[in-house]
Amino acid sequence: MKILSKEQQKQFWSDGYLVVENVVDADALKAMQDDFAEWAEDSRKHNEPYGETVDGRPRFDMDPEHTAENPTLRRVSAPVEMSQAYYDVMASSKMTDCVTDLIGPNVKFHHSKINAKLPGGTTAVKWHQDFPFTPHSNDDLITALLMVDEVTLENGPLEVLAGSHTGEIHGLWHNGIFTGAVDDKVAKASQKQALACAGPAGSVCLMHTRLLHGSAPNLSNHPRKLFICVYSAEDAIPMSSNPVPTKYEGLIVSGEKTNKVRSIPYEIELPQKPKTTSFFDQQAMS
């Protein structure tokens, strides 16, 4: 089902991002919020990353300030494996239709996670592009960031540099160290022109994989949870391992499997074993 107008599609390809409201209804949002609340409650019993994903790495991570009295669950990897609500939104919602409008007709799923900034947390995200973390044979990849809570200018919204998706792919290695971020000069220049992506719960920010972005800590008393799904055109083939492995990688969410491969030339430094960042910091949380 077509969701985006021609004007919206044009805006996405011009700016590298687009915010669309009301892609998830109230019932689905409530189910997603309830599931996260259960996970946050369970996190009170833990003081280090816990749970297990398909490759044995932890599923849940907390802010350094996390305590049983004040839980600050900040990340859930592959929630679509544990929650029917999150799976349904990933696979067959208006959000999925929006992605298809942009890179369809044949679209497949790559990975998902929840990045939460709860009151009292200090999590910030350095400026980066997603493509170096998930390089493919072509760059028809979209990161869909669903606002599970209302996102305001105060609770750590995604910040983007409009139009940067048409520029170079910036390295994440500096002085021989993998940092997961662009260099300070690029980050400072991006911050000066940054635009915040805010909206009511149920909105989605569709972001091109090459767009420069980051975000500040949550300075409010209101939570900010983003359900983040990465999709690619069916003819885009992964060139490195999945940073958030899932049993649903490659799931066709629109159209059909053609087994065709489309490539574009580019140069990129692939992330390898980091020297200064944890597994969770590698995941380029937005």
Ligand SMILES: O=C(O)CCC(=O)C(=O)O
The other form holds:
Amino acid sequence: MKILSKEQQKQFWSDGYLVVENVVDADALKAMQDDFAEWAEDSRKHNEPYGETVDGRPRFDMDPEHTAENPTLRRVSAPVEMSQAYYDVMASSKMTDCVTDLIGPNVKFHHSKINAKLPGGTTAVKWHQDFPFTPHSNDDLITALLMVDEVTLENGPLEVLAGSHTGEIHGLWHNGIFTGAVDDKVAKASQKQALACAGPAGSVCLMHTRLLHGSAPNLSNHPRKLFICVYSAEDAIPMSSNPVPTKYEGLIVSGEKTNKVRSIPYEIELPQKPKTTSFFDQQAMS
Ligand SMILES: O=C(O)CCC(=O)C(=O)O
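Form predicted alone already given; the form predicted in complex with the ligand follows:
Shown next: the complete complex, the earlier chain at its head.
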């Protein structure tokens, strides 16, 4: 089903992101909030990352401030493997339709997580682009960040640098160390022109994989939970292992499987034709 107008599609490709309201209805949101509330309740029993994803890494992670009295669960990896509500939104919803309008008709799922900023936590996300974490044969990848709670300017909204998806891909290694973030100069310049992606619960921010983005801590008493799903065009082939492995990687959420591979087009600069004459030319001249 077509969701996005031509104008919205144009805006996405020119800015590198787009916020769309009402992609999930109240019942689905409540089911997602209830499931998260159960996980947050359970986190009271833990003081270090716990649970297990398909590759054995912990599924649940908390802020350093987390206590049994004030639990601050900040990350749930691959929630679609544990919750029908999250699975349904990932696999078949207006959110999936929006993604299809942009990079369809054939779209597949790559990974999912919940990034939560609960009151009392201090987690921030440093400026980065997603593509270096999920390099593919082409860059038709979208990170869809669904607002499970209302996102305001105070509760740690996603911040983006509009138009940066058309620029260079910045390194995440500095002085021989993998930091997962762009260098300070790029981060400061991005922060100066940052735009916050706020909206009512049930909105989605669709973000191009090359867009520079980050987010500050939650300074309010209101939770901020984002359900984050990464999708790619079906003909984009992963060039590295999945940062959040899931049994659903590659699930076709729209269209069909073609098994075709499409690469980012690039031009090779051919060396100039040699100026010297060949052996045969010299023979003819002599
Ligand atoms: O949780 C956030 O605020 C940012 C999420 C993010 O940067 C990402 O998923 O790449």
